[in-house]
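Given as structure tokens, the chain that follows is alone and in the form predicted on its own.
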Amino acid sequence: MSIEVLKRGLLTTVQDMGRTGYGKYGVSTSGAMDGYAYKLANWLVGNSGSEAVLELTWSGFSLRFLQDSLVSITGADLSPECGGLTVPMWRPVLFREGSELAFRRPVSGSRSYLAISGGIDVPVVMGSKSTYIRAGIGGLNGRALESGDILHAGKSGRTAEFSSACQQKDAPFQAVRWSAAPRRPYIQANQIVRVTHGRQFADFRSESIDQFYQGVYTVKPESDRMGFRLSGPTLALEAPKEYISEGVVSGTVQVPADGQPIILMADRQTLGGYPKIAQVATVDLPRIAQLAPGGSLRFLEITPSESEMLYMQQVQAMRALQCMINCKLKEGFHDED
């Protein structure tokens, strides 16, 4: 199966779960910003949770399917359309050869995920297919997709199975009746982000800590996959201090000299020397990833034990959801009414 990029959009890259084990060499993990939407997109087309997908940022991206393709779209609602019709999200959708899929405008969120049965077939670099643009590695030649690019997918018997089961042979696409959309919306313009204390939390002034939890922060336009720069109450240390650079992870909240926090994201650097006031709970990273410039957030303090409990609850919920999806896929393909 193959697809042709018609319009590049703002930023579209190939991403998987990211590359691990190379931080000591200064290589970022990268990978999908919204791990929740990424995994569901894969499961919905019968892939494992680690196949490469397309991560679309905002709008303007469009493609043509060069063969019948089983696809799912999750994450942000970027108004997917095909043949003048709205394409439903969070479910398997079969696109016919020659169909064109376009993402018109953002309705909610900022990053959408497009998975194709069989996974996007690009070379594995350091154990991952993820694009790391700053280093020019992974994905398609280490860069964002451009108009005219051709991408191939791995072999998938499920696509042929669904294609033969479809009754509407002339329609540009068909979708199943059921959906795996989240019961509780996590994509909002205003987010509550749960955090634990960072390593240098105690070095900040007490009034700055109060402002950190009570204030509202806005995502700046210069935010990117490396980090989300925030605008809000200025944070200050009790006294000037130099720190030795140490390892950082996704969700680390650093505070540079200007006192405005930065939340490190998927393409973060591997070391950081700024004081770290907080660490975002893993379960809330997708919420941040879907914030657009101008979106706002507030920080809520929790304990490490609470963060671990939230993570385990999410793991259990995801396993149950994966089982439900697998059962639905085994039932076969039925056209949407």
Second form
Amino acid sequence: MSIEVLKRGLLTTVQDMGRTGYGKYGVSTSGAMDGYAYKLANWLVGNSGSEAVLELTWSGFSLRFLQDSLVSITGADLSPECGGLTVPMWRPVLFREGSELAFRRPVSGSRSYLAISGGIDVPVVMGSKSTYIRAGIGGLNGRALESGDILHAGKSGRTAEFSSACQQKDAPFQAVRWSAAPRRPYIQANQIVRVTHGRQFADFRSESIDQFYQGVYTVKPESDRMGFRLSGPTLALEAPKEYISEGVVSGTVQVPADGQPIILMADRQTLGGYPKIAQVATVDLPRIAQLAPGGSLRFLEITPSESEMLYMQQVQAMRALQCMINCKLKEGFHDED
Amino acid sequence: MTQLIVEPMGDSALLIQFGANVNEAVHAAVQAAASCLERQAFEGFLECVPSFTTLTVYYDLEKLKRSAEHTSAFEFVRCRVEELLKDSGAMPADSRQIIEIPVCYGGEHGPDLSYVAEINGLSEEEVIRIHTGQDFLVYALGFAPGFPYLGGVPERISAPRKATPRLHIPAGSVGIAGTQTGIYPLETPGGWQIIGRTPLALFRPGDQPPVLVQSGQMIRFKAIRTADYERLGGGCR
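For comparison with the form predicted on its own, would you give the structure of this protein in the form predicted in complex with its partner chain?
Up next: the whole complex, starting with the chain shown before.
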């Protein structure tokens, strides 16, 4: 199965779970920014949770399916359309050969994930297919997709099953009626983000700590896959201090000299030398990934054990969801009439 | 070994601090700990990233084999790590490998060499002689893939960062910032004073390891002429 990129969009890259084990060489983790939508996109087309998918940003991307393809779209609603019809999200959709899928405009969220049954087939670089543009590695030739690019997907038995069961022979696509959309939508323009203390939390002035939790922070336009730059109450240290750079993680909230926090994301540098006021709970990283410039967030303090518990609860909920998706996939289109 | 400071970095990583100041002894302890954890990885261990005085350990919460006695995953990993590091000691200094880096100093490849010479009251040749006259320890890789932070630059050739960083520093550029020196593996923005350029590729995505120099190794700079720089493959990137 292959697809052809018709319009590149703002930023479209191939991403998977990211690179592990190369941080010591200064290589970023990369990978899908919204790990939740990423995993679901894969499961919905019968992939394991670690295949490469497309991460679409904001708007303008369109593609043509060169063969029948089993696809799912999750994450941000960027108004996917095909043949003049809205394509439903969070479910398997069979696109017929030659049909064109376009993402018209953002309705909610910033990043959409498009998975194809079999996974996007690009070379593995340092254990991952994720695009890391800054170093020019991974994905398609280490860069964002361009108009005219052809991408191939791995072999998939599911596509053939759905293809032969497809009843609407003349329609450009057919979707199942069920969906795995989250019951409580996590994509919003204003977010509550749960955090634990950062390493240098105690070095900040107590007024700054209060403002950090009480204030509203807005996402600046220069935010990207490296980090989300925020504007809001200025945060100050008790006394100016130089810090020695140390290994940081996704969700580290660091505060440079101007007092405006930055949340480090997937393409972050491996080491950071700014004081760290907080650390975002891993389960809330997708909420940040889906914020658009101008969107806002407030920080809510939780304990480290709560952060761990939230993570484990989500793992369990996702395992159950994966089982349900697998059962429904076996039915294909057969329960549809 | 002195008492380690172990602190959580969110719910999926922890950080071990080996000392308060940057020096070779602390660095050797960090290196030894990193190699010890990599050799005896526990289930759920993902990777560790060494820096000047600290080691950050990343783990997969889902895969940790925890027993009931540990109240949290952090406590569990902290115990595992402390147990593993009990006898890790320090990396012996004589095991350090020396990597020679040819550098074409000054001119178009090192636009700030004259500035570094001037503020230190030296000639350009003297700066080059001092920069090539000693070995530098690679304290950490960071900033960009394969970027080595080298410490111990003599005060005689130290220089402040540029007030306004350059938008494009060519790959291979050798810079000085304070008493640190480093090499830019990729074309990036940067604020270090650029004194020369090496034709060697520091980031090698197809190789294992994907970098020319690693933390804990030593670098020795060697001055080369423009003709040698071009012969070694420089300038055609």
